[in-house]
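The chain that follows stands alone, in the form predicted alone, written as structure tokens.
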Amino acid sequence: MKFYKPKNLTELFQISEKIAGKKYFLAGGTDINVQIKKKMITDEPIIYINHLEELQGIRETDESIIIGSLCSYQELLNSPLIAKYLPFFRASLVNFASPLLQTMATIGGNIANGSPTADVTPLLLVLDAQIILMAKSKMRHIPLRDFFTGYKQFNLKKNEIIGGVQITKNAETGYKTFYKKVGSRKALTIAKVALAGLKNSEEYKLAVGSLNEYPRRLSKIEEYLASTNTPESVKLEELLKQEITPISDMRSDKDYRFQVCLNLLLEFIQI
């Protein structure tokens, strides 16, 4: 296993281009170190990036908040900009992992890991976050909802990396907010089911985690709720069966996950 530590982004892309096969980018290491320990990663090259200033920090533009991909969850929780413009987002992350992991885990790494249980992704989806993708000579922005294409599969071009996340300052303005994560305990738990939601008199935004091969918006249910003043539980159940594909695993079974998600959805409608 070979390690690289580029001095800057330019050198990072130079190194990346020279590696023909699969490679991994190491930031906080909360996921990748586990994979190395379990020998899921053995001989693939690893590029260390957590020191690169170009991918760090939280800043604002006239209309948006830009979160660098190397921003830790502790930085998110301590940021005055996040507290001012995205208080729902901040409050929903308070019980994310332990204090130690909060100082290490990065928002870019959480997204790039592609886990169906990723805590941050449903929140970013309902906030209509854009993901900033960087390559050697250009940068592009795409909606986060278009980034995932399958289980741990992404809308990434060759030698692109996640540079950051962009959220408009008014993403939460005028909405009632909802986020619940159900697990084996109240804190420091991997979600069995997670539901994030925003709503106002005209619009509904819903996203789930741990219920599909990657976190996603519930577009059919959003459209249905926006079209009626009296949603029917039977119709919601029918649509939910079309939107999610829960599985049974060591943490829970699919029937339980479906019923909990339906219960959370009905709770969201009542707020």
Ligand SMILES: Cc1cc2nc3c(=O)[nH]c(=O)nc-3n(C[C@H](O)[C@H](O)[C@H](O)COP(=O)(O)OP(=O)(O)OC[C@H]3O[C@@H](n4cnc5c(N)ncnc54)[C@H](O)[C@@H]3O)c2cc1C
Given for the second form:
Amino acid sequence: MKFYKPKNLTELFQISEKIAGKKYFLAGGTDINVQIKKKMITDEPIIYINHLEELQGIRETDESIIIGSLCSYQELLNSPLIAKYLPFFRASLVNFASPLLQTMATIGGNIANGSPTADVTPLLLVLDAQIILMAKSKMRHIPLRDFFTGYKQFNLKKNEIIGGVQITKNAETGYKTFYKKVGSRKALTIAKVALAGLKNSEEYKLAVGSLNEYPRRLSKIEEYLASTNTPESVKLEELLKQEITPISDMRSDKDYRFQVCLNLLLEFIQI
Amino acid sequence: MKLEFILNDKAVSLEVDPMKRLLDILREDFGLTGTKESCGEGECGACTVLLDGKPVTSCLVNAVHAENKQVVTSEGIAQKPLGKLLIACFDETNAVQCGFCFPGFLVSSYYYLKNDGEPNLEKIKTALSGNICRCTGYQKIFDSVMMACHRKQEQEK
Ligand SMILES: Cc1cc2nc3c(=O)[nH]c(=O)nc-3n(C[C@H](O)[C@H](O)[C@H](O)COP(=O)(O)OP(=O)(O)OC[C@H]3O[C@@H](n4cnc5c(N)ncnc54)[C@H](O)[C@@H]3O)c2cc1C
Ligand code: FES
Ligand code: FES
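Counterpart to the form predicted alone, namely the form predicted in complex with the ligand:
Next comes the full complex, this chain leading.
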């Protein structure tokens, strides 16, 4: 396994440019080390990034909060900026993995690993987060909802990395909020179904995890809810069938997942 | 790579593969076998150590990540006053059965006792939620930590 520890971002891009095939960026290592153990990663090159200052920290601008991709869950939970502007986001992260993992696991790694079950993604989707993508001499911001294109497939150019995410300071302001992650136990649980939602008198924002190839917004249901004061459960069920494609796996079967998602949706409508 | 870090308050260095797991370094290169491997995937907490003061699963930490950091293992904690207090409470409560999970519980409990220490059951449960025990029913473990929190408060009076 070839290993690199670049001094800074410039060197990172120089190294990464020269590697033609698959490579991994070692951030918190909580996914990578499990994949090494399971022999899903064998001799692909590894580039260590956790020490790179350019990708660390939580900052504010006049309108936004910018979270560096290397921010750990613990940093997010302890950040005064997050507590002040994004209390719903913060409260929803409390049950991520366990305190032992929260120290290591990073937000960038959670998104980039691309698991349909990633906890942070549905939350960022309803907050209309932008993802910041960095390349050697360029940086671009795109809505997170446009970042995913398929199972572990991203709108990410060769030699681009995730620099961080950007959320507007008022992303939660004036909304009623909802987040539920359903798993087999409280700590150390991978979501079987997760639903995040925001609503005010005019609009609805809904996103689900673990129910499609990647976490996504439920646009049809959002539109339907905004268009009626008396949503019908038959109609919701019909739309939900179009929006989610739950699978059966070792954690649960697809009918269970569908039903739980519908129940969460009805619960969200009541708040 | 040449890895330098502080291990149980002593500066150490060794030549090592940057991807070697901290767990293996502790056990194989330093003979600190208190740190255990069970799942090897971050799920059980048997391999918990403090890295720069915070509890982590050392099976998911690579050598490169420990560079210039402070690592404290269960052996190191056992030498500290709060570690001794915890061990006495675990002992009095008969909380330990086979003992395999214990070094991990000691590290997580120590972190809680040192940084919070409120005798609050919900908080203690959360602090220990990354550690799994296959023998006991957890109750005595929680009782021990609760006891240690009370004793620490008394000592501080
Ligand atoms: C026991 C256990 C429990 C877990 N529980 C949960 C849970 O409750 N919820 C949940 O969502 N996840 C959970 N996970 C999964 C994992 O902890 C998260 O996905 C974590 O956020 C990954 O971050 P990391 O920094 O550790 O990633 P790493 O392992 O360092 O990297 C993961 C992937 O991201 C890529 N990557 C990392 N940073 C960047 C970047 N800046 N740009 C581009 N690519 C990058 C790497 O190449 C790699 O493919 C759990 C894992 C374990 C082992
Ligand atoms: S061996 Fe590290 S968490 Fe189980
Ligand atoms: S005492 Fe045996 S696993 Fe905990």
